[in-house]
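In structure tokens, the next block holds one chain alone, the form predicted on its own.
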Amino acid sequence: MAEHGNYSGGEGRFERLLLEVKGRINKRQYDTWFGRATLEQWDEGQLVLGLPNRFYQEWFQSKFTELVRESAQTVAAAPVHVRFEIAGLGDAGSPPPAPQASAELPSTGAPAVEPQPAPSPAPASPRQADPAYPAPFQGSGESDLPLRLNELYSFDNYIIGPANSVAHASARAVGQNPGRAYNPLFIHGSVGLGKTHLLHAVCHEFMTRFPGDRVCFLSCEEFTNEFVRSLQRNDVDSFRARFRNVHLLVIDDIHFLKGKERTQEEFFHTFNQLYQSNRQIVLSSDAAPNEIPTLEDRLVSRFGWGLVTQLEQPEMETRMAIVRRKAELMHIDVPNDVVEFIATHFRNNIRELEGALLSTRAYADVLGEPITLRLARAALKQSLQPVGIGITIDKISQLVCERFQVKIADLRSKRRGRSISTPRQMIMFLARKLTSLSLDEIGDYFGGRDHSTVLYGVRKVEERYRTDPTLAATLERMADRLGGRLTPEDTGRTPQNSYNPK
């Protein structure tokens, strides 16, 4: 990384920053992304990195903001605000909307005081925010800092599938009919499944329909840090005035409240004030309300007053659609076989899919070659996840029994009613296609049934798979959740007849 700009005398500190960053990510990530960055400025708690183009700028803002800020604060032993600019252009270089800072990185206990966020160009207002109160508060009122939303995180850019359709529909309803449809709306799910995207989309929809109303969107960590600052300044009244007089309050990663008794107490009263005023509240978390440790019962109860909905891992078709949409937004041409390759091997969340696509693009850019399946395999070989490893008949049985609300003991019994025979045959089918078990071994699992009985059950499901789209979709989602994949060769279906839920 070259060093230039208006920072001087800090070569040693800058080198320590690079070493700190390098120690937190793998070598290929560091070489790919940080190799073309430059230092533009680092003084008075302000660090500005220069990047070669808008693509790099957007990627750093969405993926490396916390990494660079934490590394810089470790080196400086003081709060550091980080900004990314296109090298040589400064803020005039078409800055994209800054994504919401994530609170999904490991917490170190007491909330750290966050530095002031990057100033965004905005029309002068007769009522400016208190300059002595460097809050990360993001609102749409005249006295607030500009609301920072990612313009790409809209409902139009959200790929809908069975794993997220309920969350998407409820979020859209909230944006269109706030305070009445579902209040509060609580969206939970693992990291990288699209919770933050939905929160941004709600804000976009709300602001389009109600342009004069005030919106506040921030992370729970920022809410906590704001409260801590208000206590330090002995100015809790101003804090309450800012957060209890909005029309839409959106808080990402509300699980950050765990273990913070004073902040929970304050948020409880903020929640009550907004709810009683029919103001909309939208929350996201990595766990359901009753699964957040040390969260007060009264908050758990209130979070369940509206709608609690979960985002699950996207199935194969949805993952492929996500890769295609991401490629369109990045203006890159990705062949279908590469789309399928990425969707097959990166299954856990959307961030993995996006990271795989970007790594493939970067690899192609470095080599100066078009994206092909061969190139994608080379670019991602160190990150590939083997498909189907670790699938057992016990895991298959557990999943099928949960789906059909039956007991495995009943499936192993001599009972032959349809409510028992159908899930039993589905387990036989999935075990045959996704494991290396023989027909006899599968028969032994079901109480000593002979191989001909198992073969009959497998063929029965194959026949229904070819003719029943609903059953086909169910089996494909189950295989997907187990970490496996059903191919046309497995099922006797041709690609032309393969079920597509779209």
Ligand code: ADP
Contents of the next structure:
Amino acid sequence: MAEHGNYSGGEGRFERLLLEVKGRINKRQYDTWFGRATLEQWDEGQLVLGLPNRFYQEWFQSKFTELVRESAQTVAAAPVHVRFEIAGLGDAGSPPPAPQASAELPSTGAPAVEPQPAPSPAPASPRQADPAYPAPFQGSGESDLPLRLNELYSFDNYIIGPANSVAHASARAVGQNPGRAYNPLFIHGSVGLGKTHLLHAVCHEFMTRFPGDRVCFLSCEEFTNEFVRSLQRNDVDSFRARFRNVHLLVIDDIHFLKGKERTQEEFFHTFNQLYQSNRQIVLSSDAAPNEIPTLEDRLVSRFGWGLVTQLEQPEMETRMAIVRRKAELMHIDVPNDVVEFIATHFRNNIRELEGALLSTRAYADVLGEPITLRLARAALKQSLQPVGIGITIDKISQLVCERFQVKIADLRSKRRGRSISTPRQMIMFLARKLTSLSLDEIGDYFGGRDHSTVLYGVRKVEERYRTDPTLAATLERMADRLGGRLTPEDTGRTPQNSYNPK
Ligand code: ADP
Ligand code: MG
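Form predicted in complex with adenosine-5'-diphosphate (ADP), following the form predicted on its own:
Full complex below, order starting with the chain above.
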């Protein structure tokens, strides 16, 4: 059990919280994850748990938020808001690389980047739950808060491929030469394709080059909230002063403006003011300007004044390079076949690629085993796309025939002999596992063979899949290439555990 923080307001409750959590998950999970959680703060319905590193933090955020909230509410008998922070407990896990040298805040001396896990407890500094949206300003004005960005979202860590090269190059140009080439720069694309990452990278680049200049980075939701708050406080002037005096204004997810007329109006004037003073504006959105519903025409047209560029879904090589880079950053040792496997199965969204990597690592942690293809397959079983979409027996045959250098026509004929029957049985097996064809239908494909012949072939390969690791690897690779998956169940046995490496 980890030591608990110095905080003295809620130890008793914290013990009860841990007991509550313990009752809701299994012991291994509890020991792995909660053994290192500490209490940072618990008052006024606000619970902050400290965790050893970013990996834990992300894991808790994605897997345990509900569990902790519910448990805390049970203990407190009142609503509780939960946050997870990095507590700087030292050698645990994998500290990300040291922050890059970057601008310090003259007013507070706080670092301009998000605080890193440090070997000794870090000095108290303002923190927020979501590292993508830290406090929005860098600058020297008295009312400003420090701008803290995710230092991992840099151009260096951004993998370039055909799907994002234009967006990347223009973002870079804007960070280096603000207010000139592309103003505004408008980057759009669907979720998880790297918009926020690019926006952070622009800020890093800009801050390195123009350390004295004022940068404002925030989500459109925050912009809206700030505006509404200023209306409530009757203090729109200071809101305006804050946003209209920056050198670089970066607003993430600007589509959030839809349906918000007054905020649109306000943003319109902010935009004009900055634009006229040659201040750089960078925006991201989930859709092109003219596809954002209810966005005023005058904004739509202004968003098109500079450069509008789209992030597309990255292709296989880029996805593999991203998985490799993320693994490096997380200090995870991932063999090539696992990189390929993850990149094959998570195509649409880069955040999912990362999630897959994290899940695989967590699974390996829990089992205390190295990451292998087998293990990744078991770890990701639940999240893999449904089997068999778009997979046909023709595609399977093609692949198998290529691999064994035989002709499809020979396989489908009555010919016998080992050189023919092994690939034939492999096709039967793969067709059975990866398509919805019945035994009879597979038999028909092979020149009207009986369903019991097909069943025999499938069983034969199942047995070899169980006992022959080389063949198992070949089959799994083929399944990957087809866009499907094999699981331990495909050995024909019903395993006791979902993970059964032997
Ligand atoms: P969006 O804002 O478009 O929803 P994010 O910027 O949050 O997407 O990206 C999701 C995750 O994918 C982030 O962790 C980001 O670092 C990563 N990512 C996206 N594109 C790339 C890329 N080209 N190279 C490396 N990482 C990327
Ligand atoms: Mg985003």
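Since the model is a prediction, treat every value here as computed from it, not as a measurement. The term rigid core refers to the most C-alpha atoms you can superpose between the two forms while keeping them within 1.5 Å. Numbering follows the first chain given and starts at 1.
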Quiz prompt | Large Cα move at R416 between these two forms, threshold 2 Å, rigid core | solution = yes
Practice problem: Determine whether the C-alpha of T224 shifts by 2 Å or more between these two forms once the rigid core is superposed. | Solution: no
Practice problem: Please check if V282 moves between these two forms, taking a CA shift of 2 Å or more relative to the superposed core as movement. | Solution: no
Self-check item: between these two forms, how far the Cα of F446 shifts once the core is aligned, in Å
Solution: 26.9
Practice problem: Look at the Cα of E44 between these two forms with the rigid core superposed and state its shift in Å. | Solution: 3.1
